[in-house]
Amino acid sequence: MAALAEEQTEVAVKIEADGPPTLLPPQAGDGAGEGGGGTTNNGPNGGGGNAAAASSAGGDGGTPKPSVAVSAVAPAGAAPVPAAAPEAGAPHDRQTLLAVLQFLRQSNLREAEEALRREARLLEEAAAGSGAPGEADGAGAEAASALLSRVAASAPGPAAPDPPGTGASGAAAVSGSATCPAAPGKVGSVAVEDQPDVSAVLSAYNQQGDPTMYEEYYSGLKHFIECSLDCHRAELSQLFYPLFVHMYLELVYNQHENEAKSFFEKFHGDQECYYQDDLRVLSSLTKKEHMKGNETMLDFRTSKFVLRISRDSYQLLKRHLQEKQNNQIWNIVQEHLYIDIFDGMPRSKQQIDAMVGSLAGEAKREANKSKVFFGLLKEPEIEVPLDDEDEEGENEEGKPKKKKPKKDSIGSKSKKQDPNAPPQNRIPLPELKDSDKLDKIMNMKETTKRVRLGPDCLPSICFYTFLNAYQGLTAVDVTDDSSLIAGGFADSTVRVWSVTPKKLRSVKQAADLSLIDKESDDVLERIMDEKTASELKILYGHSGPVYGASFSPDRNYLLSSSEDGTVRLWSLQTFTCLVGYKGHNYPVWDTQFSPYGYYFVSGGHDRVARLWATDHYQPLRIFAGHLADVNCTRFHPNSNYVATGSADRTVRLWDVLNGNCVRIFTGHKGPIHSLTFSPNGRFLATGATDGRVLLWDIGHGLMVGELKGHTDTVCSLRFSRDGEILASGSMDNTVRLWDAVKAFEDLETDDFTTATGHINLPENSQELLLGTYMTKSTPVVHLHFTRRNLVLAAGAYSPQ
C-alpha cells in the first residue's frame, strides 16, 4: 500500500448501463472525440467547489458516459490539499469521512489526512474512529473496504463549500463521482459486489431531502434571486432552469409523483421560453420507468449544465445558500453544474440572453481556447493561358484591367503563404490530377469575369423550382462549376439534372469500349454512349428517404446520405452505386464532400458525425461530443476542420487531423439547420429553426454577430465568392442577403471579451439586410454561387 504514495495513479470504473463494470487502464481520451481529463467544478481559483475526476474520459470517442472515476491523492511531499468534505451531520457522513481518514493514513499520506481533518473540523471525532496505525492491517483494514465500497455506491451527503480562494487541485474530494483513495486492485471488485443495481449510480439522484420541502427551497432561492441587485440577478436566475430539472428529476425518481407534478405545475411557467421544447419532453416523464430509456434526460443526468458567472454573484449564492443551510439545492449546483467563475463585471441581461439556450448551458471558457489554423491552403502554381477569344473581345484599355483581379484573387493567395494558414501537409490530401488542374484553370477564367459584390451590386437569383416532386425534396446540391444538380427525395431516390445544354451520358458497355482506340485524343469524349443521353439520370438504391447530397469537386462522383443509416457514393460516369458506408445505425441527415475531395463527412440521429475516405469501408474519424442528433456537416476552406450543427443547439468545430473539438458555440434556441463558412475560413454562419443567422469568429472563439429577419427555419446558408455577401434560404418562402464586409468589420475581439464573453452584438440586422426575395409558395432548400456570382436557389414548390 505505501507503493501508493510514490506516484499518482488513475483508475476508472466505467459503468455499462447493460452489464457489469468493467476496469479501465487511465487513458486521456480517445483519438476521435474529446480526451477526458480532470475537471474542476470552478473558475481559475476554484473559488468553492470539489475536484472530481471527470466522469467522461474513454476510448468510446469522448461520449459522455458515467462513470465512477477513482484517483489515488497527490504524493505525500505535496502541499497540503484543502478538500470538500461532508458536513460531520449525518452518522452515514461521519463514517465515510472516517473511511477516508483511515484510507489516508494507511497510505502513509499523512499531510492530506492532517488537512481532510482540519477541513471537516473533526480532528476528536476522527482520532478516536481511525484507531491507532497498527490496526490498519487487521479488521480496520475490512470496515475501511466495507465503509469505502458504500461511498462508491450512493453519493454521499453535500459537500461543504471551500473557503473562497483556496485551491481546488488535487483534492481528495468526497463527491457525486465518489473520487477517493483507494488501491487499484480493489476498485473492481468494490464496485462489484456492493453495487448489484447499476441505475443508482447511472441515476445520481439519492433522496437527499424531505420531498414537501422542494417547493420552499425553489421558492426560497427564487425569491433571493428576485430581490438581489440588478447586475446580479440576470446571472443568478440562469440557476433556475438546471435546478427546477434537476429537483424535479429528483422527485420522480424517488417515486414522489404527486410532489413532482405539483412542483412543475408551480414553477414551468418561470422558465425562459426557448427551454419550451426541453419542458414537453419533461413533463411527460412522470414515472421512474419513464427515465429509463429517455436520452434527453441520460443528457442531462451525465453532462453538467455550464453556467458561466462573476465571482461576485457566485459568493453572493453561497453565502446564501450557506445561510440558509440549503443542502439540497447546493448538492445539485455541486454534483449537476459546472459553474465557470471570471474576475470582472457580471453581464448584462442581453449578454446573457444572446450565448445561452442550448442542451447543456454555455460553452466552457476552455473549450474555445485551443489554436485553430482557419487560414487557406498555399493554391498550388497553375499558369493560365489566354484564350483568343479573351484576346480579341478585350480592347487595349481592357487588358489591364482585367489581369489585374485575376493576379489580386488567385495570384496572391498562391504568392504568399497566410499565416493562419495549418501546414500544407497537415493531413494528407490528394494530388491534383491533370483534370483537376485544367478544372483550376477553367476556374480562374471565371473568376476574372467575376461581377464584385456589394450594397450596390447585389447578384441576381436564379430559382430552380422542383414542380410536382410528389415524392417529397429532401436534399438538394450543385456542382461547383454549376453544371449539374441533384435532389435527394423522400421516396429513397436520387435524381441528377443537367442544367447546361450538354446532356447526361453514361460510358458504353465493355464490348463497346474495347474497339475504342485509347491513344486518341477524345478518348474521353469517345468512351460515352450518345444512346443514354438524357437530362435527367435516376439513382436507386437506398431504402429510405435521402436527406443528403454532395458532389465530388471534379464532379465525378456523387454522395447521398438516407433514413437508411447509410451513406453512398455514385459514380458520374456510370450513374452506379459504388459504395455503400455503414457506420451509422440511425437515420443519415447530412453527408458532405471536403473541398480537396477523396475525405467527406457525414452526421445522423446517433448524435456523432463521422470523417471517411472514399476508398475505406470504415470512417477514419468519429467525431463524438454532441447531445443529440447531428444536423448539418461543413468542411472548413482548408479541409483540416470539420463543424457540426445539432439539435442540441450547439455547433462544434472538430480537428480532423485528431478528432479533437476545437471550438464550442451556443447562442441559438433551436436545432442547428445550417452552416457556411466564409471564404477566407476566419467566419462561420450558422442558421438554425429559431430565424436567426449567427455569424461566430472562428479564431477567437466569440459570437460576433446575429442576424435577424427570417420568421422560420434557415434551411440554407452560402457566402459569394469572394465573401462579401452572405445569402440565407428559409422556409419562410425567402431568400435574404446580407452585407458581410460590415457584418465583420470593427470587431471588438480584445482579450476581455474573449476571456469573459461580454459579448455587445450590434443590433443592425436591418442595415445589414440588403434585399429580401419571396418565392410564391416553395422553401428555400439550398443556395449556390456560381463562380462568376449569381445565386442558384432551389426548393419545391408547395401548394398551400
Contents of the next structure:
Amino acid sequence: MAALAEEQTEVAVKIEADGPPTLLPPQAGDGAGEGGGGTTNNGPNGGGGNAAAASSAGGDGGTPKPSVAVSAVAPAGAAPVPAAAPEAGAPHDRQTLLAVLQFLRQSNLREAEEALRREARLLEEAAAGSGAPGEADGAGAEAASALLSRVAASAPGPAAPDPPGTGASGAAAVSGSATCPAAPGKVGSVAVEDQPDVSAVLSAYNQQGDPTMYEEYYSGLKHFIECSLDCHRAELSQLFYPLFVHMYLELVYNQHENEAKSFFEKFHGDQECYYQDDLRVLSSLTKKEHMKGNETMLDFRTSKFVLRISRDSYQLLKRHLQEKQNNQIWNIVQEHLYIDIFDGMPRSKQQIDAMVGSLAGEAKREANKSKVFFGLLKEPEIEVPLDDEDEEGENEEGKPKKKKPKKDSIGSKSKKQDPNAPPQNRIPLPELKDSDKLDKIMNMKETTKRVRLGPDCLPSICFYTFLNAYQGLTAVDVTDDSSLIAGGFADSTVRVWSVTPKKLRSVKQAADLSLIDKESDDVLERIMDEKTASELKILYGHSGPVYGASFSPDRNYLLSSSEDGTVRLWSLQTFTCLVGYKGHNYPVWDTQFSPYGYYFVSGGHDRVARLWATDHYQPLRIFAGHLADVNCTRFHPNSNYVATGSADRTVRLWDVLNGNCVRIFTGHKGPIHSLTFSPNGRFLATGATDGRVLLWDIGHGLMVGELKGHTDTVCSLRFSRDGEILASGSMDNTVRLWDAVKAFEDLETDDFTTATGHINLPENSQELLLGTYMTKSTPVVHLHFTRRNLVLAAGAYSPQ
Amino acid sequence: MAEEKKLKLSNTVLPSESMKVVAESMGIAQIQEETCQLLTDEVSYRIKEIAQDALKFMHMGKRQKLTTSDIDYALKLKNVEPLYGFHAQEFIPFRFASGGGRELYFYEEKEVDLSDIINTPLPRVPLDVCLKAHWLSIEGCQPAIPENPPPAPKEQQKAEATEPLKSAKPGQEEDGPLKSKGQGAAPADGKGKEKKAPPLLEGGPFRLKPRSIHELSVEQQLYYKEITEACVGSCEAKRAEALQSIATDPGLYQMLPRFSTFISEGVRVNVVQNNLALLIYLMRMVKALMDNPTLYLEKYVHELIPAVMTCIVSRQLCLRPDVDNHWALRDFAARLVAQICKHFSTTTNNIQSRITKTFTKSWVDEKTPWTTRYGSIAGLAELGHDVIKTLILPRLQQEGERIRSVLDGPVLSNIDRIGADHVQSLLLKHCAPVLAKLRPPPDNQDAYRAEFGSLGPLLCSHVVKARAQAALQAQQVNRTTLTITQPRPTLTLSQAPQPGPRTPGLLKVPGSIALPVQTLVSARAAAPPQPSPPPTKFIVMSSSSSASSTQQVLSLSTSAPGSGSTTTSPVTTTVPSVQPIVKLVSTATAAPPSTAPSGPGSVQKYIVVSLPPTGDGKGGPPTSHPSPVPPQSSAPSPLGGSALCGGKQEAGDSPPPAPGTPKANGSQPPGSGSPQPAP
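For comparison with the form predicted on its own, would you give the structure of this protein in the form predicted together with its partner chain?
Next comes the full complex, this chain leading.
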C-alpha cells in the first residue's frame, strides 16, 4: 500500500509538472496523521470539514475516511485531482483514485477518466515491481461503487444550495486543468444529485431516544458535574457545550421541533459566552430541512469535538454514565466527541479556559508534536563592496571603524547555522538577482542606523490616513523599504501610492523601448516613461472588494485578492495586471508573498489556503483543514511554513514542503484576523475579534502569552525589526505597543508543560503594555516597521 | 471571561402576516395559515443565514456598520441574485410605524419623476481618496495636533472632575485612554486596571489628593497669550479666528481653568469700568467655550455663570446708557444663560431654578432700575415658553402699568424712558408667540386689555401678527414636505422644547442643525404647546371599495395621551412637534392587477405616521437678531492682561463666588441689580 502511495505521488507530479522544475518536489509525508488536511481539494464549503474528519481519524486509514476525503472533490469537479498529489503520506490514495475514476464515469467525463486512467495505469505498471496489484481501474472501480455511495452521500451540503452556476465555475477550474473540456454543466447535475444524500451525513442522528427525556438527560449530567469535586468539575464542564449541540441537533434532526426549542431555551444560557456566535447559528436552525447546507452544522457533524480530560475525570464520567444507563449521552460521547485523555493532575479552570474556544474544541496533543524548523535560513553571503561601504560611512559619519565591527557581527550571526533552521534547500527558493543583492546591501546599511527599541525607547508612529475612503478601505500593504503603500478598496480598485519623493513611473511603450540604447549605463532609467510619473497609480481589474494586498519583496509585483475569487498579480513596472489566479471561486480574504518572493499564499471563504508560485496558474499546495473561512495567511520568515488564521477560531501552521498541518493553536474566542511571526521565527502572535492578542511558541506548540487591552478586533500586528516590540492595531482606533522581550522571557517550557500542553499564563498584560495611542476614529488596518524601526500605521478615517 | 454567562439569544421569526402580505403582493390570495407558518420559518432561517454571512463581509471589510453591499455579497455566496437598487448609504431611513397592535418597519419608496432627475444638475463629484500622514506618536508621546484625538476625552475630564482620587495625572499617556477604555471593556479586563490605576490609594487611607499643578507648556502659554489677546484685541478678524479656535480645538482642557478665570475676572473689571465692548468680547468667549464639544465645562460653570449673569442684569454696562446698545449684550448673555441651563442644569445642582429665582426676584422688586428689569425679563424669556407662561404672563398687567407710567407720565429721565420702551418691546416680542399658542384665535382688543391691562392692545396686534406669520410659514413649508427625511434617531425630547425665536446661529443645539425642522411644520398639525409625551403612532388602514374616491383619509388624530385636549389648538402654530405624514399604499388584491390605481378591487392603505417630536425644533422665521458683535467703542483699550490685573485690585470688595458650588447668584439681594456692586 505504501509503495502504491508513493507511485501515486508520482502520478500527481506528472499531472502537475508541466512547469519548470522549480516546483516543490512533494515528498512522502512524515506520517503525522494530519495528511488528510493537505490533500483534499474541497468543495466550496464543506470540504474542509470533511478533511478534518479524515484527519481526526488519526490516520488509521480506515475505509470510510478516504471516501470522505474524496467526497470533497465532488462538488468542485475534477480539479482536485492534481491537487491531491502533494499528499503522499496518507495510505488511502488508491481508494481516492478509484473514487475519482468512478466519479468521472458517473459524470460522463470520459476524457478526463481516460486521461486519469492512462496516468494511473502507467503508474501501476511501474509499480508492478513493488507488488502492487493492478486492479486499480475496472474492478477496483466496481468495488469502489459501494464506497462511492458514501462519497456522494457525504458530499457535503454546500453543494446542495449551489445551483449549477457554481458547479460550472468549479468546472471552469476543471477545464483549466486541461483534462476534461466536457466538464461544465455536468458537474452541476452532480451537485443536484448530491442533495438527497445529505441524510447520510446525518444518519448517525437516526438512533433516537425519547425526545422528552433529553432535557432530563442533560440536566442529570449537569447535576452530576456540578456536584463533582472541584478539580473534576472544570474539566467535565467542557462536555456541556458539545453535548448540548449534539443533543439539540439530534432533536432537530428527528423533527422534535418543540422539544428542541425548549431544550435550547433551557440550556443555552449555560454555555460559555465565547460560543455565542455558534449558538446564534444553531438557534436559527430549527428544522431538519435547514440542516442541509448549514455549514456550522456540518462542521459539528463531520469533525469530532476534541476535549482534553484527565484520566481520573474521564473515569468518573464513564462510571456515572454507566451507572445511570445514560446511553443517549454515552452514544454522543462515543460518536461525536474525541476525548483526549491524559494522565496526571486535572487542569484548572484557567488552564482550560485559555485553550478552549475553537469551533471543534482543542487541538489534539499529537497535532502539535511534529518537528517544526522554525529557525531562519542562512543569509546568502553577499560581497559587500567594502570600500564602498567605508566611503559611505566616511561620508556620513566620518568614522568608518565603528561601522566595520558592527557589520561583522551581523555577518557572523547569519553565518552560523541555526540548529532549528530547515535545510537550506528544503524548499527551492529563487536565485538572488543582482537587484536583490543591492537591496540587501541597502537593508544592511539601514540596519546599522536602526533604533534600538525597548520599554524606555518607544518607536515613533507615523500614521497614514486614507481620507475620503467612505468606509471603503479593505486592505493595506507597505513595501519592506517603506517606499510604497498599496490600498485595496471596496470599489474593486487597488491604489498604489509612493510615499517618497520618487514618483511612480511605468515603462515606456514597446515601440519607444526599441529606440533605447540598451548598452548605456542608465538603461534602467531610460526605459521609464517620465510622462507617466505620478504619486498614485490605480489598478483596475477586480470585480469585487479587494480584501488582501501584498508587495513582492523586490517591489516589482503586487498581489491582490478579492471578493471575485481571484488573486491578481500586478506589475509595478507597467502597472498592469499580469495574471489572474483562479481557484478559490469564493472570496479570497488574504494573500501574501513569501519573504523570498516567487511563492505566495492565499486563503478564502472556501476554507482552504493555497500555495502558489507566480509562474503557475494553479496552486502548488492546498492547505485544507480549517472548519471555517481562512481569514489571514502569513509566511514564516524562512518561507518553509505558512500560518493561517481562521473564523473557526484556530490558527494552523502548515508545512509548505508536504502540505501537512504541523501546528493547531486553539485559544482564541473569536475569528482570527491578524497574524505575525516574530523576526527570529520562534514565535507567532495572533489577534482576533475578541480583542486579545495571543502569543505562541512555535517550536513547543504552546501558548505563551495573552495580551489583553484592545476592545475590538485586532486587525494588524507587527513585530519590530529586532523583535523587541509588538505593535497591534485595532478596530477600536488604537495602536498599542507591547513589550515583546518581557513577554517571551522566562517561558515555561519545561518538559512537563511541553508534554501535556498545560500552560499557566501570567496575568501581566498591563505590565507589558508600553503605550496606547488613540487615533481620531480611524481603525488601524495595517502596521509596518521600517528598517529603522519607525512604525507606519495606516487606516481610513471614518467619520462617526 | 468565562464567568459571565449571559447570553441573550432570541429566536425571532417573522410574523406570518408578513408572509400573507408578501403573497398578496404577488397576487396569491387566501394562503393557508399552515403554509404561512412554514414559509415564515423558512424565510426567517434564510434571512438569518444571509445576515450571518453578510457580517463576515463587514468584518473583512474592516467596518463597524453592515451595508447593503455586504448583504449583496452574502447573497452572491449563496448564488442568489443580489438585490439591486439599494445603495450603501450611510444611513438607510427605515421608518417605523405602529398602531392597532401592529408594528411595521418600512423603507420609504418615493415615486420619482424621471425628468426631475434628468433636469437636476449633476451632483458634485465626491473627493477622491487621498493619503495624509501625521505623527500619531513621537517616541512614545502623542503630539496634541488636530489630527490626533484630544489628549483627554470629555469622559476623562469628567472622571477627573468627579472622582479626583481615581484619575491619573493628565499627561500620562498610557493611563488616560486606558481608563476610559476600561469602562467599555469586558469586566474581566477592568480588574487589572483597577489595581493599577490609583496608586495614590496605596500610600494610606488618609492621603489626600496631591495638589495637581497644571503646568502649561511653553507652546500652551504662547497659545493662551495669543488667544486672549486676540479675543479682546481690536482686530475683528483675529478675534474671529481666536474664537473659532476656542470653539473647535480639541486640546484646550488644560487651559480651561485659565480661560475661566480670565473671563470672570475680566467681567468684574469691565463692569466696573463700564466697558461694553470688552464685555461683549468676553461673552463671545464664553459662547465659544460652550461650543467646543471636547471640553468638560461643568467644573467651571460656577465661575462662568456669575460673569454671564452680571452681563444680563447689571445696572449699568456702558458709559452712555442712553446711546450705547447694551441691550444686545443683555440679550446675548441671556441666551447664553439659557444655553447653560439647558446643558448643565440637573436635579442636583438646580441651576435653572436658581437662575430663575434670581431673575424673578430682581424683576419683582419695585426699585429695580429699568436696565436690570430688562435683563431679568430677557433672561427669563430665553428660558423657554413654559417660563414665559408661568412667570411673565401673570405679571404683564403690572408691568404694563409701570411702563405706561413712565412712557405717558411726565418726563423724568430720558434713560428711564428708553429703558421702559425696551422692556415693552421685549415683553411684546416674547409674549406674543406664547399667547398665540395659548389663546384661541379670535383676538379681541378688549379682551386683551381686560386681561393684560395697558399692554393689551399692543399685545393683541402682535399676537395677530404672530399668527399670520406662523400660518404663512406653515404654508410655505407644506409645499416642501416632499423632502422629509428621517430625524436623527439620537434626538431626545429636551426639557423645554420651545420654539422661541432664536437665532439659529447663536444658539447651537446639537442635532438640531441637521434637522429639517421647517419641513415638519404643517398647517394641519395639532401641536400641543407644552412638551408632550411622545405621540402615539397610528396606522389607519382603509379598504376603499368606493369607485371614484382617490384619497380618503379616515382619521387623523395625533392626540398625545395625557396632554389633554390639545387638538383644539388653532392652525397658527409654528412648531408642531408632531407631523403626520400620509402614505398611500395601494396593493392589488386577488383580482388581476387593475389598470387604474383607484379602480374597484384595489385596496388603499393610508398609513399615518407621526414623527417623533423634534425636541428642540425651532420653527418660525429665523428672525434676524441684532448681532451681538457691535463693537461700540472703536478702540477697546484694556487688553486682557491689564483687565486681569485690574480685576485683582477691584475684586476686593466683592466676595468671589465660593468655588466648587455652582453659585447662581440666588443669594444676592435683587435690589442691587447685579452681583457686582454697582459703581
